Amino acid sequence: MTPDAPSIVIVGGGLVGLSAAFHARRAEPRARVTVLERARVGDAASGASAAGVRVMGRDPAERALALESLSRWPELDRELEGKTGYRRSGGLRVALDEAGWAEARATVAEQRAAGVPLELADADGARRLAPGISLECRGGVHCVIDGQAVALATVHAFAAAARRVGVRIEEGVVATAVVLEAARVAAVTCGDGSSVACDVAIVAGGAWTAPLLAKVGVRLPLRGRGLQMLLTDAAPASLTPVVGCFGRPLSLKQLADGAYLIGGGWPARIPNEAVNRWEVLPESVSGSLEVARAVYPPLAARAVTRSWAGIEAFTPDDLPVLGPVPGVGGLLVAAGFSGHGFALVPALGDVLARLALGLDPRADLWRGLDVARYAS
């Protein structure tokens, strides 16, 4: 950290960038922190997220980040002085066939040994947790600390908190290049020809991260994919946990207003990766509904009222790239969350702020996710 405190520019006004900005200013109020967002905060993947808050089923490489984040979610509204819509409703992943039930039984011991509080539920236990689950259910795995939030509410809570602590958020500003001097970050240039001088640049631009970094010779194998969401009409409250299914793509939750939100990684079409545009695919809508209704038959009586997608950046191993770029001083990256970064946002922001400020980066939380495994 420089004697006068660093100037930090964050590219990307999604949840990761906003969390990094909030944490940096909270840790070092003298730091000058600017967020550059190409559209409006939350317009891309963050605002279109299913907003699940889970540790169950995580890859071991991101499990520590998830556990750290889930320990903070219950107090996040107080920290941000805002409303995220978070509730610790639990998570239930069910099995509708013997192969799924075998996988459910096999996965519990390994995750529990790593500190994830899982319990195996038989068929009756699964139906007590989620009345209405298919009669074909053999059982499932329940995680009491999993839960859900509201995507746009969380974005707005982080944005308001960041502004409150002194972060400057510039919307409608496209970052066009990271300027280097002697292999160190010096500024970020913008589409209007202006530039923002900085000591540290954090690139958290989602699907638009790779083209920006390629201009300074850093090549990351990030690919944008559209992830589809469906929303139904409202019904009386009946489903508490977030429901998934072994062997079938599903993320199902009932929202506070009674509507059901259905996701699970079903693809949408991206006509042009350079812009934030997508098209919902009819086959993804029908496939998603078929799986959701097979797992939770009461959905057969519900109508879809809205469908949309968010463009997310994926890596070859479906794990994020996080941390400093080798050989370029002051350049940090956080991207490639592959559809499951929402829950990690509290810990991610803290890690990125620590890296930007020269503090202990909590490397124990993100070992194995570093940029060096891909950057060339």
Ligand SMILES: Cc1cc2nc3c(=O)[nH]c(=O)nc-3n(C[C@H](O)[C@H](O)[C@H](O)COP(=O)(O)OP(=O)(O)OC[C@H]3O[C@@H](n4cnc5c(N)ncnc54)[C@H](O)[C@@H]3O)c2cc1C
Given for the second form:
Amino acid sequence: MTPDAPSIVIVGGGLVGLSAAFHARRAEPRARVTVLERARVGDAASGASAAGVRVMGRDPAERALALESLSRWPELDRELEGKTGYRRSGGLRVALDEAGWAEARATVAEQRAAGVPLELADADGARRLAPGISLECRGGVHCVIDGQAVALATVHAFAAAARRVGVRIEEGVVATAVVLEAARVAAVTCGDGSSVACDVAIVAGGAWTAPLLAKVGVRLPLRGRGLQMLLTDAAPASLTPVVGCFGRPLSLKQLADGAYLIGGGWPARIPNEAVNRWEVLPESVSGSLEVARAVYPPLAARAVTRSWAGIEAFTPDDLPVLGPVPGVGGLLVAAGFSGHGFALVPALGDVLARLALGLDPRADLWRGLDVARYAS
Ligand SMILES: Cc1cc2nc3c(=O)[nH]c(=O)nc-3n(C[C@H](O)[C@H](O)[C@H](O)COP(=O)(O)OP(=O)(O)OC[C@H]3O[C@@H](n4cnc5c(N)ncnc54)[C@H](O)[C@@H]3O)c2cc1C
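Having seen the form predicted on its own, I'd like the form predicted in complex with the named molecule now, please.
The next block holds the full complex; its first chain is the one shown before.
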């Protein structure tokens, strides 16, 4: 293994791992890049995602990554030679009460100053952007560069592009441990007893990242949570932006086929944290529908056709942990996206690939998200 063409093993075939693999191999075609996925690509959070592509309302520590990613989404289908279903449909966060309207007005200036192109919309303006919105709507905040993609289509586009540039994706292979020699990564061992030698290991195992890192003495406070999604039957096209609401858990979009997709962080039950299994909770279904119908009354005529959940790792500050693990050469981590990692995937993959290849890691994009703030 030559220092200028490392061998890289990525644990996790979700969007973060796939994007890192694609970017690494595209930047350095001599690098050996292997993705180990214990199930099928996209089986966990990435395939279940609401696939909102948003910068509006992000924590300041995530904004640079989000803005960089949003600048790439419009060209992503061309880059990947695939179809992510991405549309720059805009995002609209509405206020249904005085407290929400005050919050809407308060957030605009600070975000605009940081480069997020937000506009305050009064009630008429919000209704023009989203006809059918509640008559109680006081107004909202509109972000013209927010949008949406399709979760599984995006997973398959990244996986196909990664394979096309020469990444080996091994599905049905569980990574059991990262092997260190002299405080450096030497290999990743697999469930069947085999191992893959490598110079760099990127652990992007979503909600199952922490146990693998704990084996090399790195303890990260990641907790898996189940997040619920609802899909309705189709209706004629009427809603363009992704709709959220101040003070109420909601993300609502109308898909290309007319069905509405409803999320917003409603919890699902996880019976066993070690595996990717969840149970939809009746109270979350009714709670989510109640909020969605209050914000967008045309939903009262729609029936729910499917419900599911995805398990996502959360951190105490709801911000991801990203980058090198201090004290362990060649070990990188990318996890804890806390329900909002989908939009960040283009820039995340680029940053991880740069770190793995020893290129300029664009530290300006992810300052404040480093592992050191948690690693013990
Ligand atoms: C319901 C829901 C809605 C969401 N909505 C949005 C949204 O609208 N906008 C947004 O920006 N974000 C959203 N997110 C968040 C976003 O989808 C996630 O942050 C992102 O998909 C995380 O990708 P990942 O690759 O880190 O994790 P995952 O997709 O969970 O992938 C991790 C993979 O690692 C594999 N793995 C784990 N351990 C091992 C091991 N030891 N060996 C081999 N493989 C292993 C798992 O099987 C899994 O496939 C949502 C998430 C959910 C669940």
